[in-house]
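Only one chain is shown below, in structure tokens, and it's the form predicted alone.
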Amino acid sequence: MTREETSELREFVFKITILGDAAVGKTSLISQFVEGSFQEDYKPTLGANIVRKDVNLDNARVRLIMWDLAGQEKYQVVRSMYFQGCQGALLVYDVTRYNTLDNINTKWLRDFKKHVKKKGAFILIGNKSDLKDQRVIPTERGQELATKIKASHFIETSAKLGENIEEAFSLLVHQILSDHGVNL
């Protein structure tokens, strides 16, 4: 038997949060990742929405428990308990609204670091890259912030078109595995 045949499939369960201001596309990113679908009409998340997806890698299966946290200020009080046991985060901003980028460092990353006991992995996502005519935040500005906040990766996505969605989640999963000393 070869080494590949004898090696067992490794299984992991990771809780991750998707963070960012209201209407940056957090729920749409998850819907596109899990179901391959996009809803045109905006419905704000109330509190938190929890979604599960199994991801198969070379010799591992990773179950992602994704916590889509409401971006509205009124949920600030209960948000801290949602971070318990979290290993990673997608920090999402909208490339058409500057304030959503500013709030990544001043609000969302601060919350993540404050409430996640262990060092959690996080990546920065500039969403709505398909809205080229409405874009106000250049790609370079997102890259600068990612470097400044020490995000493991920066990527621009379009939840509407499904662009770079799989890659974004894959980058986060691989970073979490790496942080846990797992090499696949």
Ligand code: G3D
Given for the second form:
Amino acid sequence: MTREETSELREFVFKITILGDAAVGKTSLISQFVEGSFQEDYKPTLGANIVRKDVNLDNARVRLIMWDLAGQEKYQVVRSMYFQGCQGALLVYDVTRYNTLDNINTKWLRDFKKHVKKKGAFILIGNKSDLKDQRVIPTERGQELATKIKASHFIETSAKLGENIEEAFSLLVHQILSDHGVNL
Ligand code: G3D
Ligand code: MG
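Coords for the form predicted together with the ligand, given the form predicted alone:
Expanding to the full complex; the earlier chain stays at the top.
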């Protein structure tokens, strides 16, 4: 058999959520990530933007369905919908505001764990790394929290400059694949 015949393309669909306080940069991160292939579907009743992007790996294609909060108020009411069928989460704080870090463990991760019964992958992101003068949370504090909450990875990003965006999403995708026992 030739290589072409043995290596068929595998396809996956993953739903992920992006969680964190208002204005930490959730929507900006997604916009940067999807860039050219922007596919957005606003669901007013859910208070959510649902954005799709296909990620091409060596011999697999992963369709990512990303749920992004549009306004935090509705979230309390519809959060079980957010997490239904969800395989992973990006937990985002803002390196210029301490309370956004505190809320990761006390609010966002707690909700994720409560609603996602099956093993769900999550990574921790410290966003706005470009705001060097306003930064109050050192990298080590983020790393510490990631270890404490057993996040599979920690990464700092700048949605403004487009730094580490691909890397962040890629870390989550690979973690989900590995959690599902997929070896690519
Ligand atoms: P949210 O979806 O989490 O609520 P947004 O956050 O993506 O709407 O971003 C909130 C504000 O932070 C926006 O500014 C956005 O431009 C800014 N922002 C997001 N990411 C970064 C970043 O990495 N660096 C910097 N410097 N700013 C960022 P405005 O002024 O439009 O409200
Ligand atoms: Mg937003």
